[in-house]
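Let's start with one chain on its own, the form predicted on its own, as structure tokens.
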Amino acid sequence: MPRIKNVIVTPLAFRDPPLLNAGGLHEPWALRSVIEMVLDDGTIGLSETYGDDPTVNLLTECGHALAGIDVFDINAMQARVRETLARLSPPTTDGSPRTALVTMLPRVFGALEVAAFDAMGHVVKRPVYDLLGGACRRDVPFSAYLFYKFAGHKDFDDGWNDPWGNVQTPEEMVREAREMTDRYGFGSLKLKAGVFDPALEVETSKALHAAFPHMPLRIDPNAAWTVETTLKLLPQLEGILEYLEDPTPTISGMAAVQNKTKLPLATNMCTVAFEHMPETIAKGAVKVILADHHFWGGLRATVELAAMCRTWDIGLSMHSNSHLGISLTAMAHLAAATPNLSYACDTHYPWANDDVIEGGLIQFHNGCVRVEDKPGFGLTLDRAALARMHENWKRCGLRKRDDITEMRKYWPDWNPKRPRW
């Protein structure tokens, strides 16, 4: 079987609108990295993940360490990544686990494992969803991801026009939702909350429900509300939401709310690793987990998470961050092979206006991404686009995401403390 020859990591930057969230404001550029796993027979497997400097540096080091490993030997890959991160992590004085090993192993290994699955698919000429057990669905549903936003980035103008405009009122949010659903055919809505006073965000939720009464609706305050505030708001939300995502911090905080309502709570904040599952289950903290192969440890790990959710009768969806088409396609193949996908997945993809794959932006049909019957993910890099977006990265000067500093350009007294209401 082909062995890994080398791994190439290319950091990228692409334009990001001024999207508001509980942590602050998206900067003018979103950072990602593209991973190319090159096998000794010339096969290339693709992956995409975060683009901050620590992630890029560790991916590069761990990628070099994989040279010579059989691309099908995922366990050997994981062991090699673990060894490399342990070597790179500074020792601790109190005997606690090394930071990079604990926090970065799932993130770094997961990104490399995705590239390996794409390469494997090309070797055996089967789509990745077949390597994960076969497609339960070929059309994977996604939800319209709605954000409050500013009309444009302050003190920044490179000629790019943000077509979505200012969105800070319920009426403007309904307009955004209508434009997004008309353009992409989404059949459900997700509102990123935790930005304004909860009363305004509840009013926005009611306006969306009134405008789209037959569409499932969810909101995500990103842990900006206290338990007490959440409990006070529940009577206004229980009849209009399909689930409420991360209203308040911690597993215990979520449990205190979930045990007082039949409205499902969902999370991608308090339960984000396998070691969090026992407490989550014991306390009945959530009824939906939003998986994300980028930080749960890759495709196989997310399949394991789905099995745990099925066993404990916990619903399953997928979380998203600012991303490009390789991540979207990996999500779609994983979702296609997941029998118990309970809800439409999240995606930031409609907010992107550029991509690194041949053919340009991936198209949604009736709110779905169709997984193709092609080897691997069925994607080919657009080398010119890759070079252009790498130049963006070199010129933009950003090396980590900093929503707080960007927000303070508009609201100088912005306090990112959570919960804040």
The other form holds:
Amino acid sequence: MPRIKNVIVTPLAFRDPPLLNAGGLHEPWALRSVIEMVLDDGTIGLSETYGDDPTVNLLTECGHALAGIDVFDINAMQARVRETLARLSPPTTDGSPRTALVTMLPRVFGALEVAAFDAMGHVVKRPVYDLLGGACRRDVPFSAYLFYKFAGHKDFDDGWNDPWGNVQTPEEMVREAREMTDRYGFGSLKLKAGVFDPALEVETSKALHAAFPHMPLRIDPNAAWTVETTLKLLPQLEGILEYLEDPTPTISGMAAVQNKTKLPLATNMCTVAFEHMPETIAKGAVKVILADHHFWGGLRATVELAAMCRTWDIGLSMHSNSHLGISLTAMAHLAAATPNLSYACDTHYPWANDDVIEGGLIQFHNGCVRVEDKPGFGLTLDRAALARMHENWKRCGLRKRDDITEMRKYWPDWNPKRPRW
Ligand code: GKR
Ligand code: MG
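Switching conditions: you have the form predicted on its own, so give me the form predicted in complex with ligand GKR.
In what comes next, the whole complex appears, and the chain from above leads the way.
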């Protein structure tokens, strides 16, 4: 069987609109990295993940360490990544687990594992969804990810502005939702909340529900509300939401709300690793978990998470950050092969205006991404686009996401404190 020859990690930047969230404001550039796992027979497996410096550096180190491993030996890869990270992480003085091992192992190993699955698919000439157990659906539904936003970035003009304009009122949000659903065919809505006073965000939610009464709606304040605020708002939200995502911080905070309402609470913030599952389940903190293979440890780990959710009767949805088409395709293959993925997945993809794969931006059909019956993910890198977006990364100078500094360009006193209301 082919063995891993080398792993190439290329950091990229692509233009990102000024999207508001509880953590601040998106900068003009979003960072990602593309991973190419090259096998000794010339096969290349693709993956995409975060593009911040620590991730890129650790990915590069761990990628080198994989040389010589059989591409089907995922367990050997995981052991090698673990050893490499342990070597690179400074020992802690208080005896707690080494930071890089705890936080970075699932991220770094997960990104490499995705590339290995793409490569395996090419070797055996089967799509990745078949390697994960077969497709339960070929058309994977995504939801319209709605953001409050500014019209353009302050002190930045390269001639490109996104076409969505200023969105700060309920009416403007309904317009954004209308355009996004018309353009992509999405059948459900997600509002990124936690930006303005909750009264305005509840009003926006009601306006969206009134304008799209048949579309499931979820909102996500990213832990910007206290338990008390959330409890007060519940009566207005219960009839109009399919789920309420991370209204308040911590597993205990979420449990204090969930135990007082039938409205499902969802999370990609308080339960983000396997070690959080026992407390989440014991306290009945959430009814939905948003899986994300980028931080849960890859495709197989997410399948394991799905099995836990099935066992404990927890619904499964999918989380997203700013990303490109390789991640979108990996998410779609994973979702296709996960029977209990019971909600439309999140995606930031409609906010991206460039891509690194041949054929350019992936098209949604009726709000869905179709997984193709082609080897691996069925994708080929567009080398010119990769070079162009790597140049963006060199020029833009950003090396980690910093929504706080960007937000303070508008509101110098802006306080990132959470919960805020
Ligand atoms: O991109 O602004 C954003 C989102 O707020 C993102 O950072 C979150 O991770 O989309 C995410 C979420 O569902 O919490
Ligand atoms: Mg969320």
